[in-house]
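Presented below, as structure tokens, is a lone chain in the form predicted alone.
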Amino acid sequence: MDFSLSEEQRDVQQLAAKILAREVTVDRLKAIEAGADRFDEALWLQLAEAGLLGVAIDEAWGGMGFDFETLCLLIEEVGKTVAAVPVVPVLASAALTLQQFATAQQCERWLPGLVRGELLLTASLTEPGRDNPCSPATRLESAGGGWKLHGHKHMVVCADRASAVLLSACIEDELVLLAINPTAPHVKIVPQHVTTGEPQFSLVFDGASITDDDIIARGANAQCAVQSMLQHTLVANSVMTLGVTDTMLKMTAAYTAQREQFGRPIATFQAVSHRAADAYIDVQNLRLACQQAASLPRARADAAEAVLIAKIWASDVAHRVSQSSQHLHGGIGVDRDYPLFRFCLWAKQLELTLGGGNSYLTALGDAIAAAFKQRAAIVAPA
């Protein structure tokens, strides 16, 4: 498979890199961290003005009309700078799902404003004690001509700023994907404290009103929509991890080339160079896994195993590269005046977001075993 970038993709990548390199400085990150929440509104609006918020949104809704692979290029650049902008939950989780499964009226309601940076959409994929969004405890109960929503979602990024949150619920045994205004009556927003300081919230629904206009998909269509949202989110988080670990690796290479011990740069020591080389191999393997997973939805292939592999690699690489970077930096790596600590915090959060690598390794093993049994049953003699 050819993973080389098209001219348009290179343009998107270079534009994103230019804006982020110019705007996301250490001083700016410090100022944001000292504020009320970790959201760089000015940068978000600059990305909107450059058209980058609409990179994977159809031209009918004001976007560029590119694919998920191109969006991943933007996400990787954000990861390289740990910019305080929620590109994964807004652009990958919410906007792509809405565009693929919502009605034209629903897309018109939200997507043009998102592209212009005027509103945010976000998504919820987890509940306390439940990691499978296709099996939610959150319920819709019939009430007159509509429904009342009861349940609890958590780890919802930028819920306090969002015009709508995409989430799954059940009407009896039927799965439903819906969009709800988090500031609506009978919705409680509770701040959560997370590793990176990212603005995440818990949402408690105590009879919030839902109408037909809020329903994105039901039944089998909702199963497809929620699975698609989960897969895009897992791949996008893996790509974010790629950006984070790529920068950690480069910072470590630069530091070990300059830091001298016994009159020599420590990068020339065999133990140091071997550990750095292992980290380099890890990052390149993660890049290949992410490219494979991001390309499959475009080709309409079964992306399930590739997505699992990307998430497994992302969790393992986040842990190993973070550990190696800290080890090779020595004590300066944990100094909050030195920028490495931000990338380590993001690596740890991304490693465990939507579950750690071991749970996905088990899922991959189960999928391979099931496929093997199915093939064996087909070829077995009667």
Given for the second form:
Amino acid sequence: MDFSLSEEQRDVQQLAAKILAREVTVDRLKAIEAGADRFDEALWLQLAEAGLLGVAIDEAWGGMGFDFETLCLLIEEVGKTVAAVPVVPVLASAALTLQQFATAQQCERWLPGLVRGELLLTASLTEPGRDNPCSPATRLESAGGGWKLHGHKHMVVCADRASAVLLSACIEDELVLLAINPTAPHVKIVPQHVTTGEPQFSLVFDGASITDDDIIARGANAQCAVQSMLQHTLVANSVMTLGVTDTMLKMTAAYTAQREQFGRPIATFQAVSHRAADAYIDVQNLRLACQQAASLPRARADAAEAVLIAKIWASDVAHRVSQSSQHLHGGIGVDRDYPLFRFCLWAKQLELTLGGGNSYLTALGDAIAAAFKQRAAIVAPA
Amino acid sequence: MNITLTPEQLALRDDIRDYMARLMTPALLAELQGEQREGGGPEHRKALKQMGADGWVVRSWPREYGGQDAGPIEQYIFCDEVIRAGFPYPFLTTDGVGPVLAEVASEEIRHSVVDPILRGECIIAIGYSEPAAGTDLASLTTRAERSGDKWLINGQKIWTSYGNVADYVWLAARTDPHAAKKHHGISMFLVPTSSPGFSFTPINTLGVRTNATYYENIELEDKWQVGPLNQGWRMITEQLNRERLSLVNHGPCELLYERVATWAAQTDAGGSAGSSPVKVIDLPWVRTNLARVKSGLEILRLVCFKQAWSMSHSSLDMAQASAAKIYGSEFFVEAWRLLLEIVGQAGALRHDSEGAVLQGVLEHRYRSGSVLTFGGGTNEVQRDIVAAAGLLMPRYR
Ligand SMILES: Cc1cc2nc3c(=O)[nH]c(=O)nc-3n(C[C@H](O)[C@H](O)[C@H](O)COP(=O)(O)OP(=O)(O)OC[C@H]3O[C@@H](n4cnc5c(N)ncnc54)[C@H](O)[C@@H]3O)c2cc1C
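Given the form predicted alone above, what does the protein look like in the form predicted together with the partner chain?
Full assembly next; the chain just shown is listed first.
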């Protein structure tokens, strides 16, 4: 048992923290948010230059070749600053899935360019009314040796800039994972306005042409690929939540220590310090949940459960720490000239991404029931 | 990062589990169902002595005492398995007071008290709390005064658990009533419960039996005063810190969670006529309750192992220890509630009742569960510590 980071992991963490602390000032965020879309292209290129976009990409494609756990360290640092860079959809959802399930040819086509910051990939996991990518309504219909795509995906991050969007669809009952070009004919791309201002888009497919080249995985292989994409995304978003709440907590402790009312710092009121202490416990607990979900080998029987638990905690902690932070700040906590509000917006968006905590509580409960029913059946055969 | 147990640690866990299963004889189990459920009865004493003889008590101790320097993670596993087995192991004696005595007591005391502790032949009760000194422990008034070459002890302690069966009370008494600060004039004594002038009366709490203990002109030789005179406060806080870590072990809760889930998977919940019968575990809200317990429990397990790991790397910080105590104690209260809901109305049946579910263990657990939130350092004070040490927030003086 070892809770420490390796030397390489510490290097990655420090490098990311250094760049982000230097670049992501409040003025920089304000300037970006005043622009056309909330994407910090200059920062993205700096991360590419530092090699950080390729943290978990194989050396064969120009990356550093570290694992998902190490990528999570970068994601946490981004969460701490709410920098306008789409690390989760691009690096965790799309790139990792491609690397693991696509052919060498497909990887060659996208990954080296992605590592260098020359092109962007993204992933689409949800449809209106369906937060689970394993059972999409989007479908492929065969048409003269190829396929036509019909369906509706939404809330796809940076779809406008992406060279390819990973998404799941069905051929009758068979699941497929595709990488489609969002600017192809018969793809309608419409900007959406999400609570954080992150650039998100809906994609409507009305007969877009798909060839075998665009298919990443089919059937059982696609089930694995979509599951893997979902799990990486859930953990990565939980880790992002960890970064976001960690900063909110620190801001709250610092603010209440210097804000005076009734002639004393408000932090010296037990009601204030205790609510902050509860937020501290929440953030610590979320950290452990994330560390376990990010580090457990995927093959272990309890790995899927660890992912659900991380998401459940992330959703609850995002909500609680955000509300406590706003409350303990008083009016300034909701003032858009004070930096807390951005973190609150991100906390809520992350909480809702891929569905709220209670839907995962249900999934965990079903998994528990299945396991114990199986055991009961072994103990007492009918 | 690798948050899994090593094969050696898993093997140790299985060894202890097997050992404890053999130790818990029907006679011992029967004794623990009755009046002496907290321990101290003849079967319990016999089993404890066996554990001493088999080397389990000394295991966590340094090599100079014949121990194996077992690391904090191994010791956590040991603790956890022993509590899971339902054996009332005197951790406060073996791992709380014992090591302090070994460090600071005289050769004579080491011989007459520490050795028996390691043999599993000695139980020590903790005499800190007083009727007027609870959380504000440093305001205690039990006095120890010089009388010739002896000490004369007078006062009353409350909530002295094991005071009725212990061989000694580890007593905090005021030796300098004029000290500038109230926690400066306190010293530690080991009071043999056979001393004339010692007596106790039972306090039956919602969950467990404890005692009020009385000290009336007890004469003690100098050797029973342990550690530096007037500097007992440091020893108290050190011992409490050590104790805090073992208060929130995850094992007992995990065991109950598994027992309730198993019960729910086996028990029919009825079902409307014509439809196939469903089990309790098929009810959606039951699944949610189990999932809530599981997701809280899993974090408690990680919190505990993180603490043990930090201790083995000398990096345990105060805020982390306090956070663990708060989280664990409050999680237990919630977990017992969620599990009791699953059992439903029958959850209120006591262990001695016809129809009790899982021997009524949950009914007992909820009754005794409330003590942890204020005992072992109340959660309000722990939150003060988290805010000050973990978040650097100023405190009100
Ligand atoms: C079953 C049982 C076994 C026990 N075993 C032992 C034992 O073996 N040896 C022993 O010495 N003691 C033992 N205790 C005593 C236990 O340690 C005390 O109950 C505990 O220290 C709290 O003290 P109190 O009960 O006097 O409560 P109080 O100190 O009166 O506290 C009452 C309430 O006031 C709150 N409060 C107090 N101070 C503050 C503050 N500064 N800020 C905010 N809130 C505050 C507390 O959090 C609590 O909620 C036992 C108690 C029980 C019930």
